[in-house]
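Okay, so here's just one chain, in structure tokens, the form predicted alone.
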Amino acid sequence: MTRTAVLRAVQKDEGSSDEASNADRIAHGDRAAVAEIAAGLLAADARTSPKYLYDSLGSKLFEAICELPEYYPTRTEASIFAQHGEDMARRIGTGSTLIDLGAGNCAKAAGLFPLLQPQHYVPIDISREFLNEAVSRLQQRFPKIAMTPLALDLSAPFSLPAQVGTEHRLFFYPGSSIGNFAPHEAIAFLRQVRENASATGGLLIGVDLIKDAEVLDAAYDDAIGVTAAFNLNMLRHLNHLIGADFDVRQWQHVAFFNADESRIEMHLEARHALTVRWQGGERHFARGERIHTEDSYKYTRESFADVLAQAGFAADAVWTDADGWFAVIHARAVSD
């Protein structure tokens, strides 16, 4: 897929049953998630939360993202499973309540149920219809296993339904997703897992770990342009969302390691001064002027150590890769 028609597919605006469904909530009044936007947006330096990545579309780009060859994560943590995989298995032991955080497509926990076999794989993710289309197909691969897809937003606090079995319960956190969040967050989003977990709950949790700013780079800025699609997806995503006029060609993706944060940062640079309005509200932006989208922070093996232990948890397995670019970590929950 060529550059051009990456950006294609984002330009176009053919409305989705999500954001069919996005429209409604803005008719039916959903203040909460208007009065958020808004409030980034029209902050000194604008913001979002990377949970507005996340519509049918933008998954679909996240998923292609993971197939390129600038985006190690992927390769590098499915290399560590294959490697490790009947280790962690023994670990963990078979039969567990298996929680996935943020599941997307589900296919990286469905590559552990031969070693894992759960009695009960519970996927949770932003996007509904992405879901359940997911869960569909692979309940049919799977039928012996029962499959209760849950659609939360992880970025606010959550608790699982009293359908989830509370015993065994091993949360699965690839990907290294928490790496969205700043430290002060990921201590708080791992409090809040380790609050569900029960005294015999376990985390085993994908985490990026920090190399050459190079690489880094590459990874979140490929030469074809989809991680620049993803990033412009959003703007159409807020304008089902909020009622925004976005226009897409307006807009660059822009994205760079701060070392000083220990963090890849994702933004949309406005290409030159324009004003956006939406649902209640409007900002100018000059040329050059930023939404600031996503950040991925990246850590060391002993300083997310630590941020586990201050959520409530503590490690007792690390897996990595043969260059120490990535880390797989089992971690148990530690009774007060």
Ligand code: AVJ
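Because the structure is a prediction, the values reported are computed rather than measured. Residue numbers count along the first chain shown, from 1. By rigid core we mean the largest C-alpha set that fits within 1.5 Å across both forms. What changes on going to the form predicted in complex with the ligand:
Core-superposed comparison between the two forms: the C-alpha position of Ala151 differs by no less than 2 Å. The rigid-core alignment places the CA of Glu167 2 Å or more apart between the two forms. Fitting the two forms on the rigid core leaves the C-alpha of Gln250 displaced by under 2 angstroms between the two forms.
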Given for the second form:
Amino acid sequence: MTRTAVLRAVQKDEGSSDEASNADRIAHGDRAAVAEIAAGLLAADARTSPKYLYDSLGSKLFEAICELPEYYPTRTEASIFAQHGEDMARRIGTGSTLIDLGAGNCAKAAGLFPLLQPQHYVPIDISREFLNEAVSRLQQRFPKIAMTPLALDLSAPFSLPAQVGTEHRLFFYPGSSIGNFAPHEAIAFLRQVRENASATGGLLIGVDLIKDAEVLDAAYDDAIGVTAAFNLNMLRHLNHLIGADFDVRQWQHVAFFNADESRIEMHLEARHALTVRWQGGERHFARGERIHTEDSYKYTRESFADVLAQAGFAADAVWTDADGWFAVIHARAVSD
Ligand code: AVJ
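Moving on from the form predicted alone, kindly provide the form predicted in complex with the ligand as a structure.
Time for the whole complex; same chain goes first.
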């Protein structure tokens, strides 16, 4: 199911008893996903959306990536929060409505609760089930903070329900998730966020910075092959989603820093000539031909300040680690 289809299914579960139309919507979502994936595979330069990296095994492999010595972003960002959390809280102030974009298990935001003391916590994630579980545990630990979990697809335009106060909203977007967007898409996404913030709104965002290519390459092509497994696992997921017959053993993981585009690129490369077939289509791949599966854009403090400005935010504090590998930025909404 696509993220949108999951969301529709989740929303439909609440209240409506229109079963037939619910089934239609899910089936339609599936067809849309098949069409989207097929179009990508048939493009001259074959590509797939990185969202398909995350089936249940893919999510576990990503958690494993975060433990790798080569994968510095998770660790480095955590050290920045640990070292500068109090300074962040001084700038942001307490009592905000903390809106967690892509909350997952809510652990990163929960780590900030003691310092930020939000009055309302609004975690957003595509999976309502996962979210509700995490939030009910969190609510017991922090009974004074109101919590409103929302199952929303952030890749589509979104607006927040009326019970979420409009003043002093702090949007939280850690982990350099913004890197999956091309810069023009990142600007469009952050404009959406800006539209959901009043003049008192702010953004606390984690951004991965440009550094030596060897460090970047190793982070996305680790020695024991966890990232390779994470990338290759997409083929199993595609087999499931579109009834394809990818043979994972015929493919290999390729990842490198493309300095001209300022991004890590992940690809899957055919080890020899082969044909892939799926529900309603097929494609031949020559030996060495690739499917582009993910981009992870890297910024300088200046280039990201520019993205923020174009989205209607102004950075008012930037915290980095001693090596300058990762930045956590607080930005305020700019009135237009
Ligand atoms: C989850 C998008 C932040 O780009 O570093 C990790 C995903 N891909 N290793 C990143 C990822 C390969 C990750 N983000």
